[in-house]
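As a starting point, one isolated chain is supplied in structure tokens, in the form predicted on its own.
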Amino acid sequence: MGHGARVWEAEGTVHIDVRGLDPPQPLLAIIELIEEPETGGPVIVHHDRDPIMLYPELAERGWDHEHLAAPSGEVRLRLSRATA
């Protein structure tokens, strides 16, 4: 994976950490990940700010987002494929 993001899997869930990356690298890394055919979701995103530019991109691609509890200074999201 490019863009400098760290990606790992824990307990069957893919995580992507884009903290510390300059825009638009976080958005590009997340979009690249969810567009991989083997990424069925859910995906946990570890971000250092609310990625408001990401939300319309997710909706366009059929993904939902949910804010999760996170340590101070982190925005954590769960991305999943939208259900009809």
Second form
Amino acid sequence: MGHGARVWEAEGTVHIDVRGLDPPQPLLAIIELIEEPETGGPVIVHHDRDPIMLYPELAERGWDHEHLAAPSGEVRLRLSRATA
Amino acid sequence: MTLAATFLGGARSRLLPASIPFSFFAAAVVFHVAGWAALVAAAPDVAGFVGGLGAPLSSLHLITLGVLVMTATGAALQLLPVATRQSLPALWPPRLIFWLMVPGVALMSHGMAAAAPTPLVIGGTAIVLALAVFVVVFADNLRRAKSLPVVTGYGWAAAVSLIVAAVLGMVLILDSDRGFLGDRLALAHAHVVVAAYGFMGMLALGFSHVLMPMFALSPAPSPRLSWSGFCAAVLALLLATGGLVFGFENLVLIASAVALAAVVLHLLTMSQVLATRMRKRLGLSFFLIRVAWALLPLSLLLGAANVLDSAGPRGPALFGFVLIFGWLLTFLLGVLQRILPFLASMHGSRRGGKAPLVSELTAEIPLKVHAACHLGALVLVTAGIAIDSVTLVLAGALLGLCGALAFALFALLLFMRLRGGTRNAVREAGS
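Could you output the structure for the form predicted in complex with the partner chain, given that the previous block was the form predicted on its own?
Complete assembly follows, chain above in first position.
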């Protein structure tokens, strides 16, 4: 995975950890991951900030986001393909 | 509230309420129309303009303060806290800046056009106060920035330039009534360089390190190249300002050469960004940005030609037009047409429900009309100044006015689509 992000799979869900990366690396890593043809299901993002600049890019690609509970200092998102 | 929710709340608070940045952008759109309309009125005097009160100076400041500084202020207040991860401590300073800037610019430009000292001084004072508040807010954010050191460096250079430009501007305003300056022209030239290349130029180059990778979806450029460009730009600015204030022409020429090197380094940085981009179609905004990039070195060459007295009697007007309307305004309009729908979508997603799509918020036809009119206006006014033709300057200014109205229509449609989308989202959420 490029842009310094860590990607792994746990219980059938793809996770991406972009904490500690300077902009725009987190944005690129997440977009690159969801644009991979094999990434069909939900993706859990581990971030150190609310990635507000990501949301327009997700919407444009037909993906939704949802905030999940996370430990202090982390913002955790669940990305999934938007339902029609 | 959980710790996580508290943190998230803090992160989200870095995005200001939509009304703040959009007020600045809306004012800039209106002043953009006013700036071109003032150029229509100033057409007979544009080619021979070398400074001094009158309609050309009024048009110039409607664009510099009304459009460029207004947009830069709104964008800096919105984007810097997001980029540096440091929220603004309060919301009243941005609102105070806005309410000082808008009447200030209107009054001062009227005072310039009518050569009326009272509105000139009152408007100028309001603008200086607004910029003083902005510098405090901006510098406080830069001081607390934990990331993006190149952007922060450019930010500091812009902040210092803004203070110098505002002080010089106020001295020039007071002198226009009382005439106490020995060499007014030297100070006026220093004001132009520090305001245009210093404040606006440094902000444009600095924010390009965040905005261009974001627009093109590219990795950040090489830090070595970025820092080299930054150092050259700062050195050029110091040399040019010193040379102009103390009357050393050779220093100004050396500054022009160093500034050209800084531009080459910046354009190499940007070409690196574009070469590694994920987004293949960059659209009309990047067409304008590329035109602006070409006009930046041209403005420097024209400036150097003026110092060498080889640009002819219309050299100063040509330099001012290429610098302000060519490089800075074209660049800003390219960025603004990309950033307005993007910010609107960001704010739309903040309200809950689905984020409105950037593509749905963007009205393409007004933007195409604007680009055609703007570029046509640049060509016609430049040619009109070069051959001293009032007809060409007038035709160009009228075309620029049509372009500004088309851009205003784009902004209006975006606002209406955002409101419509928000209403639908609220309805969906409620159903």
